[in-house]
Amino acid sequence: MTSFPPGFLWGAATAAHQVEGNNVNSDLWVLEHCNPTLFEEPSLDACDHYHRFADDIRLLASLGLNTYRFSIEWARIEPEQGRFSVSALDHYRRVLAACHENGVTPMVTFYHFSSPRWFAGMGGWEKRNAGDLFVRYCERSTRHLGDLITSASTFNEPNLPMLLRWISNVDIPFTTVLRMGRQASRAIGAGQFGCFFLGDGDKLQNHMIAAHHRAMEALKSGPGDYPVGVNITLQDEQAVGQNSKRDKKCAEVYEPWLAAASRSDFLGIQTYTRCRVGKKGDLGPEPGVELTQMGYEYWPDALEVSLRYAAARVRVPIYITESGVATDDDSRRIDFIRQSLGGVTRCLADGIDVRGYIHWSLLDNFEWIYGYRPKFGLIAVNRETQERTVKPSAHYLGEIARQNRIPDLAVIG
């Protein structure tokens, strides 16, 4: 058996627009809305967590997790620029104040992609005042929230716009989102929308690094004393051949953040797979390996190598804030948590400080432009009735929470 250390955090995670529902002050509400769209569906009611959180974190605790991970959502606190919802911060006191009802330790995203539609309408964060008003946003959030906050991050995978350009799986038609763009920005009344997901990665790169610098100062200075740090998406970046373009891609990518998180209190790394580079750039999936529902290789093992290659660049505790896999087949997530949690292991041996596992996703939800067909979730979400349903790899991994270790034969339920 292997042992976890004394105070490891395991939980689940989820984030606000793909998991409450009826996110309607957002800009990504607005795009999947539009004609034509990239969204396959719109997220509607989601999973109705912003009603039923209560009960979706009594069922978290009850399986053996100690940690939930969520975001507020900036469009419902600030839904107009300049006015603050006190009813939506009270709500997301209600949710802090469940989870230590339950035991459970809260780690609060404070951006998790989704954006106020006033915020996009005004070009989104390729503007230069794009960081005053995150700024603002998290000042008045851990104002009326600080004292109930355990641990925060200030923004969910910042770099991925820097990464979608060097994806070679994700076929997205440049048409599609122009007329997107102006149909967006026609139905908010603006001249541009702003989308993080399809903005200039480059400018949004610099004024989010900037901004997460002085969120956290923000964050730090209301009620309550918690890390604040931020978390972003690695991958196993694999050379093939010569003259790979991995290392031009791990510069553009990566480092930029991890310079920024090593300023930081903590690092969240969020690894799903490895990707292969080539001298062209990235060479997409090798013929014949396993798939998952979003398109990329089934690849446990890009846990342990993400985790190795931060550990390298940063010296603040590091927490693995995503981790999982979209499948139908859930012996298949078993195999892919034992497995990366192996990694992990091997990690704590050659003394990287990894503080946590979160695992992706705590319910079925709303995949982004995926629609509801990746399935992440450790329970599954009827559609229909909203009825959860606990998956067995919610008991394999909530038994290993309870033992902080991995059994020879984890009791499966």
Contents of the next structure:
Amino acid sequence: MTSFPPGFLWGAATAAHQVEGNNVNSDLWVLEHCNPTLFEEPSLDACDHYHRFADDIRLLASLGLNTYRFSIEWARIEPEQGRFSVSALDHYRRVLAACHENGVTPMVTFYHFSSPRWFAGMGGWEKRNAGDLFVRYCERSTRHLGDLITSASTFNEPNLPMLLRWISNVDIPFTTVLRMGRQASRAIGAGQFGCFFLGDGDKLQNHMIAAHHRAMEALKSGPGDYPVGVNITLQDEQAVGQNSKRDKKCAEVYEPWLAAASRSDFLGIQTYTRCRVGKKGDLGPEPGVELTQMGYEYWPDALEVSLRYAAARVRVPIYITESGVATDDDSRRIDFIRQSLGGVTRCLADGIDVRGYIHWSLLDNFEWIYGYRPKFGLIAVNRETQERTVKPSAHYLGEIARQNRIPDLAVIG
Ligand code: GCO
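Given the form predicted on its own, corresponding form predicted in complex with ligand GCO:
Next comes the full complex, and the chain you just saw is listed first.
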């Protein structure tokens, strides 16, 4: 079977901090400008999407895609604790309106890694009252935007800090982390600096799961009536040898959030690769396997495995809210999309309730600590002029979206 169900969502995703530019009131902006910093370069103008969103959404629609997943930025909406910016909220109303004008379904993420600096200065997610603050931001935002939202996620990859404890391809120098944290605290005149990326996974997880459920209630209280879920990072975890720690890893990293998603309207999964787990933990890439620009294995089959893993644990609809590959060779991206989607069709044939495929990413953008080096975009962005150049992979995915099936490669040309 190469066809997809009617109404299947086809889209591309971005996140505010990675594309908007000049997110100066965020915790990450502070960290990017510390010395030393973990960031290879600062985000600065990013893709200037804050001003170019209308053209970008038009471009997405012109490719044939029908869904745009993006995040709204807490640091802009609540620049000081308890003070909300109506002009920032109006901006996101215009983004949502641009989606509707172009026949594009907007999927909104309320939190995609970045926080207001004041939130970090209070200790961030590790603090007990963090959830109250997040829920208030969600309430205020949906009051202004809810009538235009079609689908929303509370958090993007809230299980990432737990995953980072395990994965071996992220080599974060601890002394830089400490020095950067101390400097960030001084920079904003706070006693501590609680950043999502670097937080204590256990504390963070408990607070965020509770916050997810409360935020979901707030988002569902209207205006508007849209499904609310959570998007988790979910990789293809393979056990290697005897006494592999794979099951322990899954229990820590995935199970708590899959349980939370079971009590939500949908689950979003974000899959990039496989991880081999031995008796001591992650083993890293297998020698000889092609690597992406992120240093992990090129492994499109991971999507099918992750979908099956999730479907065995949750009864709610599943969206692929991110799948993609960092590469300079766009033909590898086309191959990656083709192979990943092959897996999705097999899952659909087995009755798994997959409702959409959202590619990461619409644009080449700011890949967090790695800066602008990794290229995940369907569309290239000139770093000097901000000019957009559509890559062949964008046309490939757009054609699949238009036909709602995987045509022969030859047809694409
Ligand atoms: C994440 C995020 C994205 C990334 C993407 C590529 O998974 O970290 O949701 O912001 O840019 O996954 O690494």
